[in-house]
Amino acid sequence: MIRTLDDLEAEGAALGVRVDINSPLAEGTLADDARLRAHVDTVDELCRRDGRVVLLAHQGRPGGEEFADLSSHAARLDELLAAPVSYCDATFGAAARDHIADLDPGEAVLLENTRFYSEEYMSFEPAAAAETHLVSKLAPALDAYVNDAFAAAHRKQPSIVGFPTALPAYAGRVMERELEMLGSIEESPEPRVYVLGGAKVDDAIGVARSVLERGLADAVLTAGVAGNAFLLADGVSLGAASAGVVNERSHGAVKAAGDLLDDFSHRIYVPRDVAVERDGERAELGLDDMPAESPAMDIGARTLAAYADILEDAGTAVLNGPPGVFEDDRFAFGTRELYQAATRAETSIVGGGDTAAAMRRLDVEGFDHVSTGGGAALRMLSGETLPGVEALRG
C-alpha cells in the first residue's frame, strides 16, 4: 500500500519533496512554469498544514543547454505560492542542512539542482541508492519523504529510490491523481485505443507492442515519423526524405515496425495519406500518390476521417505523440484535430511530454487526464512498473 499525504503528519516536520519541475529555459532562466504549476497543490497544502518543506528537483541534464541552477525555478515558486519559497544553492552539504534547520512552520526552501552532483545522475538499487551522498548526509535533517515527481518515477535515482528507503515515504497529490488514472489502465472503459505519433519512434513501437501483447489495446493508431516507419513497412514508398527521417531516428525502426505488423495486423491502423510541404504550401497526398520528395510532416484528412470515426466508439483513448509538426502552423492540422477527437472518448488520457505540450500550443481542452509524465506516463500506459513507485510502496 502507497501512503499519501493523508497519512501524515505535517505539522512541524521537516519534509523532503521531491518534485519534476525540469521545464525550458530561456538564456538560463524559466520559461514556461506549467511543471511548477502542477506541484502548487502538494507544495500549498503541506506548507498550510505547517510542515517545514524542503523541495528537491533537477533542471537539465549535465552538459546540456538547459542544465542550470534553480534560483528562477524559486523565485517563481515564490509568487505561486501563498506560502515563503526560499532558495539555496546547496543540495546535502551543512548550508543545505542548516537551511533546513532554519525554516519554520509553513515556509518552504528550493535546494540546488539534485544532477549538479554525479550520483544523481546514476541508477541503484534502492539500498545502495540509501547510501549515496545526497540521501545519507541529508536524510537526518528531514522527518519524512514526499514524492510528487511522477514524471520522474521511472527513474533509479538517489532522490527517487534511496529516500523511501531511509526515512517514512509518502505520494504527493500529483503522483497520487496520475496512480488513479494511469495504474489501473487495465480496468479503464473498452474499447482501448491507444494513438501512437511523435518522433521518438522505437517508444511508440516499444509502446505498441507492449499494449498489444498485454491485451491492453483494442487499436493502434499510428501517427508522426512512427506512422511513417510502419507505412514503410507495410512497403508504401514514401520517397527518400520520410525514409531517411526514420532511419536517423532509427536503424531499427521499419524492421521492428514490420514485425509487429506480422503480429498485429489487425489491430494497428496507418495512415491513408499524408501532407508534405510543397511551394511553401501544405499540401496531401493519398498513398497511391507517393513517393514524395519533401518528408512527410501531418496526417491528412483522410486519416483524420477515419481515426475519428476509431476515436468517437472509443472507451478510452490514450495519447502520446503528436501525429505531425505542430510547430508549424501549416501541419498543425492533424494534431488539433486528431486531439480534439479524441476528447470525444468515454475517457480521454494525455501521456504527457510532447503531446501535453502540443495540447497548449494548440489551445486544446477537454481530456480526462494529462499526465505530468512522458516517459513514465508511457511505462505505466503500457502495464509496466516504475521504480519510483516501487520504492513508495516499501
Second form
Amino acid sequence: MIRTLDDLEAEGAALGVRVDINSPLAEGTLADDARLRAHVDTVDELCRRDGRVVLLAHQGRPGGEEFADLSSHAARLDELLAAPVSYCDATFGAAARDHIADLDPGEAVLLENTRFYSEEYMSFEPAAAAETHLVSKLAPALDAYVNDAFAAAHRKQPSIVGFPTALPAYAGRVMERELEMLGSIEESPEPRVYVLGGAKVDDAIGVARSVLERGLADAVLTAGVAGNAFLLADGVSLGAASAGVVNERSHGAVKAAGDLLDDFSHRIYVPRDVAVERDGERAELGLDDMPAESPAMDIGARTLAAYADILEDAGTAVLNGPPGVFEDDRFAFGTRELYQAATRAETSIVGGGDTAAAMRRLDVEGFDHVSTGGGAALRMLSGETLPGVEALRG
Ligand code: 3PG
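Following the display of the form predicted on its own, present the structure of the form predicted together with 3-phosphoglyceric acid.
Up next: the whole complex, starting with the chain shown before.
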C-alpha cells in the first residue's frame, strides 16, 4: 500500500518533497511553467497544514544545454504558490541543512539542482541509494519524504529511490492522481486503442510491442515517424526523404516494425495517406502516389477518417507522440483532429512530454487525464512498474 498526504502528520514537520520541474529553458531561465503549476496543490496543501517544505528537483542532464541552477524556478514557484518559497543554492551541505532548520511552518525552500552532484545521475537500488551523500546527509534534517515527481519515477536515482529507505515516505497529490489514472490500465474500459506517433520511433515501437504482447491494446494506430517506419516495413516506398528521417532516428526501427507487423498485423493500423510539402504548401498523397521527394510530415484526411472511426468506439484511448509536425501550421491538421477524435472515447489519456505540449498548443481540451510524465507515463502505459513507485510501497 502507498501512503498519501492523507496519512501524513504535516504540522511542524520538515518534509522533503521531490517534485519534477524539469522544464524547457530560454537563455538559462525558465521558459514554460506547466510542470511547476502541476505541483501547486501538493505544496500549498502541505504549507497550509503547517509543514516546513523542502523541495528537491533536477533540471536537465550534466553536459546538456538545459543543465542549469534552479533560481528562476524558485522565483516562479514563489509567484505561483500561496506560501513563500525561498531558494537555497546548496543541496545537502551545511548551508542547506541550516536553511531547513530556519524554515518556519508554512514556508517552503527549493534546494539546488540535485543533478549538480554526480551520484544523482547514477542508478542505484534503494538500499545503496540511501547511502549516497545526498540522502545520508539530508535525511537526518527531514522528518518525512513525499514523492510528487511522477515524471521522474522511472529513474533509480537517490532522490527518487533512496529517501523511502531512510524516512517515512508518501505519495504527493500529483503522484497519487497519476497512479490512479495510469496504474490500472488493464482495468480501463475496452476496447483500448493506443495512438502512437512522435519522433521517438524506438519508444513508440517498444510501447506497441509491450501493450500488444500483454494484451492491453485492442488496436494500435501508428502515425508520425513511427507510422512511417511501419509503412516502410509494409513495403510502401515513401521515398528517400522519409526513409532518411526514420533511419536517422533509429537504424533498427523498420526491422522492429516489420517484426511487430508479422506478430500482430490484425491489431496494427498504418496510415493510408500522408501530407508532404510541395511548392511551400501542404499536399496529401495516397500510398499509390508515392514515393515523394519531401518527407511525410503528417497523416492525411483518409487516415484521419479511418482512425477517427476506430476511436469513436474506443473504451479507452491512449495518446503518445504527436501524429504530425504540429509546430508547423501546415502539418498540425492530423494532430489536432486526431486528438479531438480521441476525446470522444469513454476514457482518454494523454502521455506527457511532447504530446501534452501539442495538446496545449493546439488548444485541444476534454481529455480525462493528461500525464505530467514522458518516459514515466510511457512505461506505466506499457504495463510496467516504476522504481520510484515501488520504493514508495516500502
Ligand atoms: C523528464 O523530463 O522526462 C523527467 O524530468 C526525467 O528527466 P530525465 O529523462 O533527464 O531523467
